[in-house]
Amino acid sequence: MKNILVTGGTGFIGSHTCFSLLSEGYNVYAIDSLVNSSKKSLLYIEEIFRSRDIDISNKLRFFEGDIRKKDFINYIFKTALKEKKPIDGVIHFAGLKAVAESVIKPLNYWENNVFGSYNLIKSMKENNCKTIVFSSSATVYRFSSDNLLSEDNQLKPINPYGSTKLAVENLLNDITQDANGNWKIAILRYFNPIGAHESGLIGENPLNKPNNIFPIIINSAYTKEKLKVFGNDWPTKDGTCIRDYVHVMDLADGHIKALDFLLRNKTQLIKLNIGTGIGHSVLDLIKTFENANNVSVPFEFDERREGDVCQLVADNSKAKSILNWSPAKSLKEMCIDGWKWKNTNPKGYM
Ligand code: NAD
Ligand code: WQD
């Protein structure tokens, strides 16, 4: 079975998708820094393991550590080899990604997103592991309200997180061009995560205040306190922004169908939007927590957010076919297994 190194693996989707590899019988080496999460995470995805009487003791290994020290890389590699279980792929998630926040330490973003990326990538080549699916976001592009976006969308990242993402890729791309590099590279651009796992034993735990739209409205659900719309003059059907919001599950397998299909085929480099293809407004989001749960959403509209656009959602046919990838979750499953993991763990991961 394959052995693969998950960076950023304590992490929303890391732990997500760890989850899901170690479900499809691979062994993970999952490394952390834990800036922005707490290795309890693995320990409730070992519990939901241990509640189907399945044993992963032996499948999943955690490593803290940061990805800007390359030496603390090749340890990993190093480690793994000594355990007879060569590192065949990386699924690189680490990363900083308040937007806001990086337009205040722009430095922090550029060292631990691309120096943190090349660091990553130089210990892989060291290492003679050439297959890594790359954490990349929608942000990347120049956004265009009209249509669906695809791949080939003009990029123009508007803050110093989104051009770290595309520094990133650029870099990914370049070292394609050596022909003797035989790289395998999937460079996949989600839309807007939310959700959680099922048994609402693991979900997102951002440890500061919370940017994102989803953790807003649970906090709100559970609080009552009022989250503020960012502008209801929007030109959309109810004047509140469109989102492609894409289940963290879903997500988890694009993940295992982009590494699967990187390690069954040649040398490559593809770059795929994961989103479902589907726009919802603010207000939709708001409306379907609240009857799928059960609860009330308190709110008030406030001015637009600078930087905000109308409406941001995948054209996602690529995934679908090269991956054959297809979101199974609604925007209801979304909404009740994010309340599920609030209630589970009112207080995240303490
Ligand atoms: P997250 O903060 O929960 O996970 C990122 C993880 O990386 C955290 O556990 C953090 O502790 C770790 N980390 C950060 N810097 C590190 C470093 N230098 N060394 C080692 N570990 C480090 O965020 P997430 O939502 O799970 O996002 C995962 C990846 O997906 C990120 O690269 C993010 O930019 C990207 N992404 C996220 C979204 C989103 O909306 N959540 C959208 C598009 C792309
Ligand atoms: C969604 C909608 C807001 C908060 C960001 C990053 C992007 C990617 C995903 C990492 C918008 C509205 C929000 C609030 C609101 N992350 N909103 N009140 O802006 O689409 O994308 O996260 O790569 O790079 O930019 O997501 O969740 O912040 O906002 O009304 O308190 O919710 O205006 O329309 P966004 P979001």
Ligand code: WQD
The other form holds:
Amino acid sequence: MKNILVTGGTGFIGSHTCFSLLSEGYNVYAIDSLVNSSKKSLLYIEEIFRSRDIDISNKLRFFEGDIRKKDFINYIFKTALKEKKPIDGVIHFAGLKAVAESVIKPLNYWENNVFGSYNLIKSMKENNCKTIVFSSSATVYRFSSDNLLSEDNQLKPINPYGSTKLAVENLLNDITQDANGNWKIAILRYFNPIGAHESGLIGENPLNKPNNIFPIIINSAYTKEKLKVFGNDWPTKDGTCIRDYVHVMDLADGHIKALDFLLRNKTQLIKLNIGTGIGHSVLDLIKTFENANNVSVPFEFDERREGDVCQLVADNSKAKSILNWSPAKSLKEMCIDGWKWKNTNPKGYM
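Form predicted on its own structure, per the form predicted in complex with the named molecule context:
Coming up is the bare chain, nothing alongside it.
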């Protein structure tokens, strides 16, 4: 079975993807700096498998470290080789991801997201591993009034976070021009992952103040502190932003299918949107959460945030066609699973 390195493996999307990889029989080397995540997510993954009488102790390895340190990445590759489990591919999540924070601290985002990715890619080349699935973002697109954003839409991010994602995309695109490179690359531009594993044992656990709307909704439902909805004057049906919310397990499945596609096919670069293709306003999300879980979510309106856009909804037809991937979970299921995570782990992974 193939051996996969997952950077940012203890984070929200990384941990759920590790679970899916292990479910499909892959061996996983997970690395993370733990700056905004907890390695307890991997312990809970082991617990889920134990409840199914499955032992994954020899299939999951964790290494704490920072991809800005190339020696650390090389150490992982060498360790895997010594264990006779050479790394066949990489799924790359590691990086900072808050749009608002990136506007305030752009240098942090360029150092972590771009320099870290450069080190990873260079180490991959030196260790003859040339298959990578990269976690990109819909923020690379120029805002458009189009209903759906396709992979051919203009790329023009309006915040540093999006700029760093596009910079890494450009780097990956450039290395495919090397005639002797033989790279296999999938760039997944996903939209707004929410929800949690249905067990309630793993979910989103930001150690710092959350920036994404969904964990803020969950916290407001739990504590009854008002959340802020940024802007009620957008040109939408209810004045709030419209986003494409995708269940984190559907997103994880998209990464597995992209990896499988690369491993089965010849050298190439694919760029795919991963979203549901359905837009929901912030108020839609709040009301669905309230109705699905029979709770109230107190909120108030505030000024628009710098760096936000009105609407981001995916045209996912390319991912459906190339990967045979389709989202399976509804917005209601996303809300139910996210609330179950909160009630199972009210203090997160503490």
